[in-house]
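Only one chain is included here, represented as structure tokens and corresponding to the form predicted alone.
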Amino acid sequence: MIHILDKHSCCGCEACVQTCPKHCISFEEDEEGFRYPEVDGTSCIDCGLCEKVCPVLHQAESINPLHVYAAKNKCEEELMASSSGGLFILIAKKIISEGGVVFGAKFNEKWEVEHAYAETEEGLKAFMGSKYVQSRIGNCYKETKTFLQSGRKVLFTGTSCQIAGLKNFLGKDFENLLTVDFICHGVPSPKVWRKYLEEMKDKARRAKNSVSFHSILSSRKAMPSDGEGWSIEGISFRDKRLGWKKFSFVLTLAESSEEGKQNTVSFSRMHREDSYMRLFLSDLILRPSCYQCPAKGGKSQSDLTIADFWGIEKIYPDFYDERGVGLLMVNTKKGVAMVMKECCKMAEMTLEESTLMNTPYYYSTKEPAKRPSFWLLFHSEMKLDKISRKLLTSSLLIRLKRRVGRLMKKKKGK
């Protein structure tokens, strides 16, 4: 019988879930917002298996990879819509294009991430784009092994820690299956998401009348309210107009009015001037086990792993470019067979140079000090923007003595 006793030893990853042959065991979101495993001890018959599959207790040997690539997708339209250098959607295309399945993480009609599968192109436009929010497994890895007894080919994405525990679920090694991660700092809380979301439509309400608020006319039928007159039209996490680096978070509310037209704003603001991502970056807002991650380093033994390329400008300054570049790390023969170098402009790298500054391949996050403090505003009702002013923002003396800093390195630099 599987039972937590410290939270930093669950990944959240559901395997025990879907593993138990007596559907004993639910998830139960926590006081954080996070999902554990509570089990119903009258209906529990001890077999184990819900012990044998948890990556936290099975953790499989790291591997290293066979090759190492900058890599973006040579399609504009494509590496624009993607977060970093649109690989995911090249392999995904391939994975469809041969009659298999692909799962991915998807926000859902309340703008919750879960993973889902799709069997069209069509389909895999919503896995495209980073979500920055743990998404709900469900019975994904049920669904996946039916398909893969079925024969069809699978495309598994997800976090490293997913990944695991799909294999540590399957408990074998299947032909038909492609797995891939991404290098992870880690997944932030989705209570805090939902109250990011709340507070949002908030200030739409109130910006109704500034000048950032514009009426459109509209053909589209009334899209579905919070039953407050709004609801979210888009939300894009990595949104690029401004550049790959300076990328944006921007949400999109709408609000129809019975005249048929549709009031729309937008909140566009770069990724360290929005209080989401703000505590996101400075790790206050992610779940425990991310602090003591059980798959760095190539321990879920994908099959690709899949990043942003950060730091390429560095090591390799004609190679950069403003719309993204990917990391394409190969771990495996599998991995091998799925590089499309006729797609993609590729340059073969070191994994010393490419996780220069990509150290979440190796190493956890370090739980931050501030974390409790961040949880007791959370818990007062405070604002995120306002809890992430109080906590993150440096004080005056030292803002002082780094834009001086600055100041002397580009009068050194003259």
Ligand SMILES: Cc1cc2nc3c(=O)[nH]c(=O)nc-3n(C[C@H](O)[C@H](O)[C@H](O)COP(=O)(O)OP(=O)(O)OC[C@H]3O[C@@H](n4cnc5c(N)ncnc54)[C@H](O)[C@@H]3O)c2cc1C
The other form holds:
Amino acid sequence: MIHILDKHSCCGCEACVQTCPKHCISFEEDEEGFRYPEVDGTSCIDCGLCEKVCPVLHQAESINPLHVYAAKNKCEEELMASSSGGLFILIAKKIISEGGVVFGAKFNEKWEVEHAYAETEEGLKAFMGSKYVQSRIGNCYKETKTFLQSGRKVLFTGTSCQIAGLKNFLGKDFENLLTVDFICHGVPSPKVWRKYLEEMKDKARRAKNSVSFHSILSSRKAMPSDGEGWSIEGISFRDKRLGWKKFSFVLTLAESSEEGKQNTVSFSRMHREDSYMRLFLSDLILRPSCYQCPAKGGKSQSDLTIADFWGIEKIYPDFYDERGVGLLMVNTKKGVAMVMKECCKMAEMTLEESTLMNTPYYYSTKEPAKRPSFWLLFHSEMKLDKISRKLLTSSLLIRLKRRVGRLMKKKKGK
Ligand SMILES: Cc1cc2nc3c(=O)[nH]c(=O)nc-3n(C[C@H](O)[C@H](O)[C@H](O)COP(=O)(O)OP(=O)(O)OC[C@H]3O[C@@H](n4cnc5c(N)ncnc54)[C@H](O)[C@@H]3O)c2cc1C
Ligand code: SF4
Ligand code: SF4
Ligand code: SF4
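Switch from the form predicted alone to the form predicted in complex with this ligand and give that structure.
After this comes the whole thing, all chains and molecules, with the earlier chain placed first.
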């Protein structure tokens, strides 16, 4: 039976939970907010199925992509609403048009991230855009199996370890299954995310008239209020209005006034200035397994891998686009059939070129030495803004040294 001794060795895919014939595995959140399996030994029959499907214990061989492209969706609206090159929506729409089902990650009514499925184009909208929080798989592997067995086409999208978990769970190839993963540098803690949202609502309550907030007109429908006056109306981790590389984190909150009207404020910060994004990008709040990822470099055996084509401006400047450029790896023959040159501008590249600035394709993120300090401060109830300033702002002396170094380099260059 599954017994997690080292948290680096469980990516939280939930394949074990969905496989257990005795339903004796529960999934419990730890003090960092990541969920792990716990077996009720009294009901376990020691069948070993939970171990058999685990993508950490049973890792597949790496496969090399057959083709690699720089690619961008030709539809301006779809490209702008997507995080990278707008490739997910093209693939997903094709599956829906063929009567298929699409699985992906979306926000639930509490703005937590979870996997779900859609059977209409309208339903796909919720999956668009990266959500930088670990998603809960729930029963999605079981549901996928049911759809596949009924003959429906299924597109399953997710992190590489979620795809690896699904493949082990299914235990055999299905001709009607297409899988898409993305280059993944790690998933942050749902508990930190919840704390961040609470702090932002608190900020809105205290500082709604301050200069850091500005009212905007929002077209999105308000989500149900959480009863504290402020409710979240929309979240974008990758707002591209300032550009793909200069993406912003945008949180839209709504307040019900006495007249019942909604006062909407939108809080927008460049990713480098937002405390949650800073903590995520500095790798302090990732799941432990992401520092020893079991599914890198083609090990997920997904049909397609999508990502940002970071560095395209250096390799192929004419292809650069401020609205986003995607990277498409076609890993299998099934994937070849999904290359849609009519909806997408594409240029064939080599694997080396496309991963030059995207090393998370091959390598796990290095576990930061300051990670334990983060969790100590987090559990001491310190605010995330303060923690990120404390741990991530280099001291005045270091900044001065760096500036002098840069000046010296410039002088030498002249
Ligand atoms: C946690 C995380 C880390 C990432 N790390 C990198 C990286 O290091 N390098 C890189 O090039 N790209 C990375 N990406 C991928 C990138 O952000 C884009 O999602 C990807 O390029 C697809 O973009 P798109 O424009 O085609 O589609 P989009 O519409 O932007 O993406 C939608 C797709 O992402 C899936 N998705 C969104 N959030 C999650 C989630 N939390 N868990 C599982 N699936 C999710 C949806 O189900 C859907 O399939 C990461 C994404 C996530 C969620
Ligand atoms: S060994 Fe079998 S019964 Fe026991 S927890 Fe694992 S899957 Fe369930
Ligand atoms: S990696 Fe997945 S299958 Fe393995 S123990 Fe963790 S949740 Fe279970
Ligand atoms: S880095 Fe690896 S272990 Fe972590 S979420 Fe991504 S695919 Fe899974």
